[in-house]
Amino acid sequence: MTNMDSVSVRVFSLNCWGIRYLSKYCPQRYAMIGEMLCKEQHDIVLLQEVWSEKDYLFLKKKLASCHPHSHYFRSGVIGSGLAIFSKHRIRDTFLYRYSLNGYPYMAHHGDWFGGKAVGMAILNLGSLTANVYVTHLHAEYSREKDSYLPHRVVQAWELQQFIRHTSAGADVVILGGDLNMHPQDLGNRLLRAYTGLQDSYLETAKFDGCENGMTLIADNPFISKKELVPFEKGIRIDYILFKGSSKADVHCDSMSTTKGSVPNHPFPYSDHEALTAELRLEPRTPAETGSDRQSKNKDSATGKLAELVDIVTEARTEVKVGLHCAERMRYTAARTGVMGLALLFLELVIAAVPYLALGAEQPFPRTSFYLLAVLCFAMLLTTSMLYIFYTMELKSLQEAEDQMRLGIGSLQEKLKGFRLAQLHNPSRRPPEVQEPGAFEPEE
């Protein structure tokens, strides 16, 4: 294979819904997933919600012959749930854990315990270097009242930063995972506009799968239709995104999704549908690269910059909403803690009465006295922990808001420079415009 040969890469992504002892038919479904992956022979397999390392080791053994290279990303209390299997040698890996990931007291949602993160693996695909990312963002749970939206927006912001800063030397960028965002949601627009990543479903030349590329469908037996309200047919929240570079073009020749139940099996692989994208990587020649750069349209670049400024401004507004909410919660925790401290102090005063007034008897029954003391201490301990947690949340939100403010300033300067150049030199060829994913944040 010469350096100018195109490379075909089949990428697979699936949220496995692998919660041991809670997810239905978990061992049977992992066996089905392993059989399917051995049969399909994908180049890159990106899995989410592989919560048990035992299940990862099962798949690693099962796929040893067809996918000899793999990595499991460990994070949080029960792990990130992220895993990658590859035909190509994995040269390096890195894990970045998101600074915000829900609330520990929302145990029934469980996202906080999972330590949501983005994992990166560097591979060689022919003569090209590929940065492959797998991630899983915080779930939505309620479309009408989404209390986790600021956290998910910050996760999307950190994800695009991580991709931009780690993929500078990559010829190809591939991202797969459960983003838990609809195609036009704020976080999705922020991620794609800032990085320049393209959606396989929108770019594919051939599609075979669920209507509108949906990955949570009402026909899946593991899905409750109540979870999809107000989207009765289903939603699209799982993605395979990609981007080329000055050294390579990337095209999506075909894409497919599973469609619920698997033939000859009583149930599907997961509550999510699996995605497969066949990407074609074509190295560029230096002549093609120069010609492409010269043909860039200044008005298009200006429009993209203006759109990106609006998106980041919208994201910053949402983060500010989260800031105000976190400040309120921290104030409530502090006020409740002060009440607990006051009650505990009052109890100490009451306990000291018999010692200060000789011969006096304890005014309260001893059992009630001890129970009230335990209650006050528990209140003080709980509110102290919540105060610390909300303080950490505030710092993370404030840091993201500051970064967005600097980013908006940097983008506005570039936009102003483009417009001034156009006004002063209307007939002059526009200056070289950077790729959408190459915007550099203000330091």
The other form holds:
Protein chains: 2
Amino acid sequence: MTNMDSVSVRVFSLNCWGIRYLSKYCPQRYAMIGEMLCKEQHDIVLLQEVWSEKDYLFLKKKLASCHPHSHYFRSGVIGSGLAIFSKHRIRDTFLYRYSLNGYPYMAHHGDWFGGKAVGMAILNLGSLTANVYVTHLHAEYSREKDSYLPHRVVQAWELQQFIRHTSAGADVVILGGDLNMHPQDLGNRLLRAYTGLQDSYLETAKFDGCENGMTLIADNPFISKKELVPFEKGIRIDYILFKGSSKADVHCDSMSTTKGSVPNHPFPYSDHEALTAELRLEPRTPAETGSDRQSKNKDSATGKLAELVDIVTEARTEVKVGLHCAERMRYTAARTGVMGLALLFLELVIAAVPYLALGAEQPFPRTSFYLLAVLCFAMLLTTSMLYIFYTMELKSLQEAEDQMRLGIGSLQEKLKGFRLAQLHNPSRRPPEVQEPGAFEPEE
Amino acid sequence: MTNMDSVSVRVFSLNCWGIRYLSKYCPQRYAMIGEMLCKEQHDIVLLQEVWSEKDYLFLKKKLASCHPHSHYFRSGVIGSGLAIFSKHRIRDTFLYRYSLNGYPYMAHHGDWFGGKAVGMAILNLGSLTANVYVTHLHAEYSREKDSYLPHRVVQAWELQQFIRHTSAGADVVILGGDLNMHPQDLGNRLLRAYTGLQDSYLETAKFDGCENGMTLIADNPFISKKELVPFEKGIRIDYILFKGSSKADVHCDSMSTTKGSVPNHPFPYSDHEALTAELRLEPRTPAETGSDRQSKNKDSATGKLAELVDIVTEARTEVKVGLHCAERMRYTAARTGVMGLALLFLELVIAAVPYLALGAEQPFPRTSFYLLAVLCFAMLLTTSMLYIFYTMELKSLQEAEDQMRLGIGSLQEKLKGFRLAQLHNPSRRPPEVQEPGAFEPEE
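Please give the other form, namely the form predicted in complex with a further copy of the same chain, since only the form predicted on its own has been shown so far.
Below: every chain and molecule of the assembly, starting with the one above.
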């Protein structure tokens, strides 16, 4: 049968570092990227940090013949920076904007303006339906004192929620992007454990690329070594993840990364390394489906479920830290606002009392009076806006925490069911059949 | 077989009009609502405009025994106002915040601060998995000159996208809420045609309630008749929608609305009428699934698909109008900002030139100088913020328009396939099997 043949899919992911006029050699690098993509003819190309629509349009034109289907995901002020190019027809797209994404006043970090999101595209690969996701999470500016950690954990939570809930109808799931998380970071563990997504670097049969699959390396001329401390050689923060379903198995036949330079070019494609994974999709027969599921479940379901409960609990703790912090900041904003109001009141009293009571000349120098009033108004305005912003941050953190609490409850309930089943009949499989490797309360 | 028994589910939906200190008789009405819900014991209670968390907690406490499971969806500044109470365990929740939701400076309309969203809860009803959605779209303040129409159409688009993409694994889909759209409004048609959701008012076997199923009626003492003009008796903007799947059929056995008053109480529960639908879920056997699908498809698939293409095209036109409008507003903001800057520059020149060139005394009165400078700064600040806001609005509108364009392309492709199949073999069913009534490019 034709639809039982395996399908080979080459997936490419790159953070393009495409800040016009700020990123070095931006136009030259896009030209290089376009040429390489034309030559390599990947099935699916997932790009991040394509901040300018003009650059997207340049690539779209350049790749018109080899990648006729594409979508540029727009959000925030300067766009999400996410783009997908595909050889295969894109049937549908959807965008989820993360509820938390840094602070607008941290303009030098710029993440808030980027409107970080996860984009989804649905396409057919052979007889299979593939949900392809591309995302870019909030950057980590300091590993020791990472004030954005709760935001990134909430983003990872929302990412796994989005993927889990939108991929029930998919035969194959592929996620590529810059997660800004090391392989064992909390958000990464949360994402993989909850969705069952597998890391192509860890699963690949063949690998050719940087040591430990690193994607931000000291050997890249655009990287300042100071930024990488204490990771001398580099870090791995870009990923291609995948997962099969009851209808298809997915294997990673080979994977590669660029190594900080491009032959015959004076500089690399970006400050990040590019990733390429060659996935083999093998449609399952209904018979395989049953037996395979059963054997997988018997082995490790309970252990994995217990681990997932621990990870979600850890994430919840992190969100609580964020909640505490946001509450403190909102309190500070409120207090400063009240001080501004008090100052304004005081000024008016000082100015008015001698004038009204004594009928004397205005003793307050006019200039100082106006300057002080302006200062008070500015204080009031700024603190009001901050108060509103922190309130929104609090709502999002609380929502994520609530969802996590509820999720932990569901998982524990399921765990109890598993354990009871094992107790009564240790050789039988758990009562509810699961996707291999994934624990989805809704499945 | 036990899991083939039909399940009866009573669903309740109410816009609670719960603005503390502003909505009339708010605490008394919540007490009434709580009592009624305790007595009625619906399976699923979907509430909107529960703006205060305190009121949610009051209900949670009151309903602890009859509805032990609940979730309050938090977003925006004052929360989404959405809450769900359930007799059945909620296994998972997820929230999608609409990308467009009015303007923060339209504070008297307040929608922006509400952070309108669609909340999802996954629960088991008998042997079936139900995805339950609750939502509240942007209000319509003027039907003749509805400046929020593009926002509401985008919300309806995102709502159908969210439901379509998250419900692939669900056996039953239920949506309740205040859509702020009349039955034949564009967004409503878009939602129903794309998802295949059915309107319980139109499908019910028995109905007891207001004429034409109206939910905002002139007979309600909290409603000013002026607001309803030109709809003398009222309008229908609250809905309970549902849909089955290949695993279950859903029928609406009865439906009712309140009629503007509550027996033995001086006023009704809210300014909106409450809706109750009694749904009967009938699990399908695998044999039924196949034959039923086939017969349904043969009849009307092509016609419905063509209609859907028209609706999405209409929605796209509306979004384009919104785009044009947002572009104009952004341009105005930019022009005003430039004027502020020019004024500031002019002022500095006027003040500096005589001072520097002639060494004369400062001719500019100090007070006017400072006041003018403050005015210029205020103009610059306001217009910058507006510019950023309109840019974000543009991005969201563009994203929706792009998704619609791509969606239309996919639907047309499918339509072509249907027609070709009919042409070659008029008695055969179309090549791709669909959910009854729904056209999901990803299925």
